[in-house]
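To begin, one chain is listed below as structure tokens, in the form predicted on its own.
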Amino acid sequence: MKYIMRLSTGFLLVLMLALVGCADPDEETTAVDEPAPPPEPEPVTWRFALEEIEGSVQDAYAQEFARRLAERSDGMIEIEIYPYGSIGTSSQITEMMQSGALELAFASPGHLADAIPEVGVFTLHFVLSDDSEVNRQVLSDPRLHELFHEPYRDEDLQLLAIVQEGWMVWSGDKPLRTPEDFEDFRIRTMTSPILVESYRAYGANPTPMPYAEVYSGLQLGQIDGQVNPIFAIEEMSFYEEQDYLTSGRHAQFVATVAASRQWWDNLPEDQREMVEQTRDEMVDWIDREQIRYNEERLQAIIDAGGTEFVELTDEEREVFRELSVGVRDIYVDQAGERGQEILDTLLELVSEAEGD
């Protein structure tokens, strides 16, 4: 009986080994060496902070590049987008982005002048172009861009857009046609000390307010006026306290999307190609939106009445300009060689592309 129980055992020991040994080769090898499937790529929340309220240009840019950026990654990058207020007023956002806990915001040079001074520069007067078409191919270039590299990644942030948003406007309880009308006028600045000298050199008594605030400042007669774009007068109510509004054409609002340097210097490569086609894409469309905006919430001011609108001549802008020039030495002084540089860089820009 043992005898059979070891026949047994050895038969199936020869069994097995033989069924080994006809299994195919490549089967085995597969069944091994194949490497695990690469695991899905999951879908990423990013967070854009605002300004302005909803309804505004920032808004109207963050939305279309929201919406581009899902399209573009097949639904994988969803963008939150927080209005003015929601979660911090300007200098919170950036400082947010800055330590990381915030990846986009606009940042504008009004306020990030305090911490960048060459971004300074786009709240001097008189050194863009009259031609919207020629500052959104100025505000575009490469080279300009460049320049701004280094500046912002020392403050922990990325610069990824420069962008106008339509004229700067004078708002008062009467015209501001000249210097004298200007004397003692309070009127409200953000806090670059750029627009601060600017305003004194033409006399007036600027007085930094957070945004929030401005209206109530005009309604309690804290402040005389203040400036801004159209479409923001129209949108804060600001038109309600003023009885006119004076255009000297005298600079853009511009603002500037940022990203925080941390979470951009992490971004996995398709990702920030994502950003950065969907950024260029964007250029000519949301210039286009802001003229649309200005002219319709203009439009909207005068039809609700009781403000008048009032364009200055070339000549009374030439009075204005003249005042403006020796602020460009205090930008200079605050800005260093690099503010230098790109001031001179922007002059150029301008030139060039007036000329083509």
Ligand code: 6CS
Given for the second form:
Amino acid sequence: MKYIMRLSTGFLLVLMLALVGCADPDEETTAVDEPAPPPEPEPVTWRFALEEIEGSVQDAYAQEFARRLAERSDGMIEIEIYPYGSIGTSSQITEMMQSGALELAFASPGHLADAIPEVGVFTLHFVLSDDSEVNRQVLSDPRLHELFHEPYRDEDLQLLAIVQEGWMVWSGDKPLRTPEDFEDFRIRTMTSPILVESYRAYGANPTPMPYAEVYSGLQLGQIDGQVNPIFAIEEMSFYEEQDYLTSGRHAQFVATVAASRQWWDNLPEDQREMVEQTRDEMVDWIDREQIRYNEERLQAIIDAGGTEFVELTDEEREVFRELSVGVRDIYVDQAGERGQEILDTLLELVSEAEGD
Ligand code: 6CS
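What would you give as the form predicted in complex with this ligand, now that the form predicted on its own is on the page?
Expanding to the full complex; the earlier chain stays at the top.
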């Protein structure tokens, strides 16, 4: 009996100790308190930097992107837009995004290929279709985006969108109809090395410089001409210093929308989905807008007088096309195996879409 008593007393003691050991010291108080209400979600503000000024195609994209995201998130996502000039050059904007100081920015291959050689594919001539509808389809194809995922991530960026902004047009004090016209012609290009090669192949003297210096470069005679889509030639007033615009439809001006990798990786899933849905819905919208911008601005240049618009014939384009093909090898030397795969895929997607 004594033995049983001792046993049960010992058992009770162990049980009590175990219960005390398991108890949460705060539990006594929280058990009687009301559960704390979930914290109110706080609105967020994201910074979106542009490589173009207010009134540009990139500005139109960013404004609409901000409007749609504010609507989709019931006002919980606000986007502050920083047009070109408020932060720095394209390369400086990209560096800020890489370090996480900016959440979102446009990064066009003509500059970005310094850091990501693979993206230089969009600066090659006569690679995209003559039909801008085909290009829109190809540039938003997930099979193409997938191939840029790693190259962007390796540089602390997340690729979100690839956008065409209009046909590149050469401006100068003469029409540029033949490679002879390009001989020693000092054409300003964006800063990526592969772009420089495209103009060396035509016999020109390519002169890379930041966007902000082009107007004064033309005024001071440091360069003879430059190349950009019409809307940009109008809004940056380049046409005022040039007598001719020559359109060879040799390339589209392509830009990419990117995010800071670090920021993107820490973004709540629902916000990431909202960004992706908005991006997908804007593909057709921005393409219609860029076409309208380029048409209206060409008219504005012609109405202002003093600048003639010249379109190359198919035969004239063919001469440039032939000279441009060798530059693809230089691209592959710079961008390696991943670049080769991107180039092959791009060409395949174009011919597949042209066959539709
Ligand atoms: O020529 C440039 O540098 C610039 N052109 C356009 C149309 N957009 C941004 C880019 O930096």
